[in-house]
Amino acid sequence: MPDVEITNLSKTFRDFFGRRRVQALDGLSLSLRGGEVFGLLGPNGSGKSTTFKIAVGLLRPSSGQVTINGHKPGSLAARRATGFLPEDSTLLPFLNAAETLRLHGALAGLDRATAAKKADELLERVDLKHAGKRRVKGFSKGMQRRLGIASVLIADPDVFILDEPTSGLDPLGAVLVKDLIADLRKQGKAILISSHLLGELENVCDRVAFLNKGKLLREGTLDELLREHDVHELRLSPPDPEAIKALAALAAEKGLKIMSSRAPMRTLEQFYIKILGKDES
């Protein structure tokens, strides 16, 4: 049984009187098992936020349904499952970074001292352990966006649901939280999450969905959405000039057109990482 499933999932807005405003969602369908990270991408308004908030029981739909390791939405044993990082996360301004941690904690039924001790473990985690004494209202947005990850991680759910988790986060920030969700991963947590920043969600999705004005567009696996099939791209270490010359002739001899032959780039978050990551991870 898949640990999240959604089955024909719609959801209509109405105004006052009852007339239909926006088809937010449209008969989506999808699901996903532990070990697995699941991307949602489409535009603003596709309807990611709102398949996130059915299924954590704060929206109910309109027809269709989601489970939650088999049950529903806003049950005691969906919500124990389940843990959600909303795309602007409230946290308690006049709680330190521990007590918040502490406080969720408490809310997920740990006794004190566990809650203690996994506090002190994820504010180390997420490289907030020098903050740990200093009240959230002095955060930067994105020391809060990983206080918010590290408050959804203390309970230790089945199912993480994250919506725009890099939000507001510099790149190494980015580049802990894609480590994260790779060790969830590895524990068999089934993680559905959506992000706008497109290269994040390439770097840790198993599988992604393509969703615009509440409809399924395209579903499946990077390698079968993203792989052209009707190009090679060979690298060579190293570049050595007179065997990319034999090459090159090679190709031309067999009637291949060279498409490109560079050194090739590394992205800007690899070289960023690069000159940046020692000394400030």
Second form
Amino acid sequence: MPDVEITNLSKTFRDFFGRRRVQALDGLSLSLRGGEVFGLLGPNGSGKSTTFKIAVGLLRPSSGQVTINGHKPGSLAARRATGFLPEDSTLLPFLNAAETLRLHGALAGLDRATAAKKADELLERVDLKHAGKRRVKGFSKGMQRRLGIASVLIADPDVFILDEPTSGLDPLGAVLVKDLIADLRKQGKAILISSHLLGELENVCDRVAFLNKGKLLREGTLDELLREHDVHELRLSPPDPEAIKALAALAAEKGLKIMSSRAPMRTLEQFYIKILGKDES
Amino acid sequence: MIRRVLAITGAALMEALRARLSPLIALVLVAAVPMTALVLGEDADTRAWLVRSVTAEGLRVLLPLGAILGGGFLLKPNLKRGWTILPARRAEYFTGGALAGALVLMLSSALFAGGGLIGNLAFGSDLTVTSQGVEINKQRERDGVTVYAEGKGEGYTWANPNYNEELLAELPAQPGNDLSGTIEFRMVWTAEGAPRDRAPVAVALIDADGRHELESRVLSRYRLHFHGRVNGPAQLVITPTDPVLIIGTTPDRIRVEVDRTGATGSILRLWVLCVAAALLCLSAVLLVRALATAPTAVLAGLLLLSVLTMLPNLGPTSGMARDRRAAVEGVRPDITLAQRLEDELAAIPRLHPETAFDEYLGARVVPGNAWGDAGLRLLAALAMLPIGALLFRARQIAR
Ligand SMILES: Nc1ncnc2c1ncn2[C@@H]1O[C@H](COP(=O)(O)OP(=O)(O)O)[C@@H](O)[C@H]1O
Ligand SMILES: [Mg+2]
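Please move on to the form predicted in complex with its partner chain, as the form predicted alone is already shown.
Complete assembly follows, chain above in first position.
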């Protein structure tokens, strides 16, 4: 069972002379198991990326520790178990998309044929099939993001650490990533993601933590944190005026207050997905 | 592990191979020597000289510079951070990058040396094969009596003009009647007056016809060419002629020309030598780069280059003079800290063994000890790589 354990993690960035500059993390503790999606939320500079970099062994913590499946970050065992998508793209610009994936496959220990086959599948999965032979240099940010996600997937790790996976993606890309994450959760992987856009994580995370200036503000399941227990929402289809009138009358009879009653608006995102989704299929 | 290193090397090589300018650069490298000779050389002699000197200087000066600049920018931010999403160890990443750099360096220098070879076939002249390894002894004349003394074997044997000392070198048997060759010597100034002569050495021969002077020509400050007729087994007599300059040399610095041959082997040896030296520079720069930024690494590399090429030259001969006087007078003068530092600096091994280049520039075959010299430098370069890999592993990567 994959798991990530973060205990009492602190990180202070010091300058060249050892003076304290920024306290990026201050006593952060989290834990996450397989089959769970954990969202780290917080404004820019709240320490999300710092947490992730410590978890993959890029930075050393000032105090506290992280273990991945019980291993220290940066050890080969932890490295093998982890797939990390950094905040900004680190792809090699002079390789093409297929070569990038094959390189990552080779580094993950796949043999040539398997790596090539998986690379093809993943290109399809992230909708980059048409750009497989193009160099990464010419990719838009969103395309690079998709390719980055595919290159994390090819190694098939247990633990996914994705730093703002949806940044730079168009809504369809964001939906694709959310679908991917849902798939991974079903496969029992542990997934740690971050975002500063709250809406992005809402329907993918099982649990979220709010971070500000390196401190944990709140942590819990979405249900615990967001459920409003003193209202109830009811949606009708088709919107039969007779039935609505009857329901309103019933409510009035029981002494309840109807807070809203109207034809709902689609969000711009839903609209976008609807028209583009139709267009592509 | 090896598979991962090779995968990274392969990816990094792609960058060099796919750069838009690569084909052009390859063409320029191959054409550099022949084109220079063709454009600038007015007669056959000049062209032959140009072919030799452009090849030698390109390999000696430009290659290490290229290694330093290339090495500094090799672990680019992109490559440097690329490993973060890779399931490879950081040390593997470093090694893979270094390997790719070494391959690019070898390939590009091979293209250049190949151009040198082409130039040589087209415009060059054959090189002279020299023999060496003669024994040196010493003779001193005092009150009309000649006293003999054994030389220092492999080391320097010195002759002091104030004691009428001369060096005697046994020559290997000569096939013909013509004798020519070079002597490379060191001078120690006794500080008792100003030196006078441009060439503080005269060369004579003792053979079946008795003792007769040889014609000599100065090649450089420490190098003299001699030629004349020889009859049977012979001894070369080297006489210091300037009363304030003590002259010393070693057996392998006396070379007699015995044959002529093509330049291919010599160019190959020079190439190997220079590649080894350039790899040494590359590893040193990568070592610094593992911890610091590209400009810092390049600066450190340039510093190393200047230490290994210039300082041994700057090391004055005063140290040698002190040693010599101490040996002659039996007193050891106190040396200051600065003087000791001078001695240390003068003793630093050089990036390139200069004699190999001097020989080639002088149209003589590059001696076979180039292989050993190259091997040593290569070992030093290899020794630095694991250190760099470990440092790179220990480094925090914040961005
Ligand atoms: N290498 C660094 N040196 C100094 N300060 C840093 C460094 N990296 C991050 N910080 C600081 O640490 C804090 C947290 O940064 P980060 O974890 O990147 O935030 P975010 O939540 O936006 O990902 C910020 O105040 C940032 O300025
Ligand atoms: Mg961040």
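Heads up, when I say rigid core I mean the largest set of C-alphas that superpose within 1.5 Å between the two forms. This one's a predicted model, so the numbers in the text were calculated from it and none came from an experiment. Numbering follows the first chain given and starts at 1.
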Practice task
Establish whether a shift of 2 Å or more occurs at the C-alpha of residue 248 between the two forms, with the two forms superposed on the rigid core.
Solution key: yes
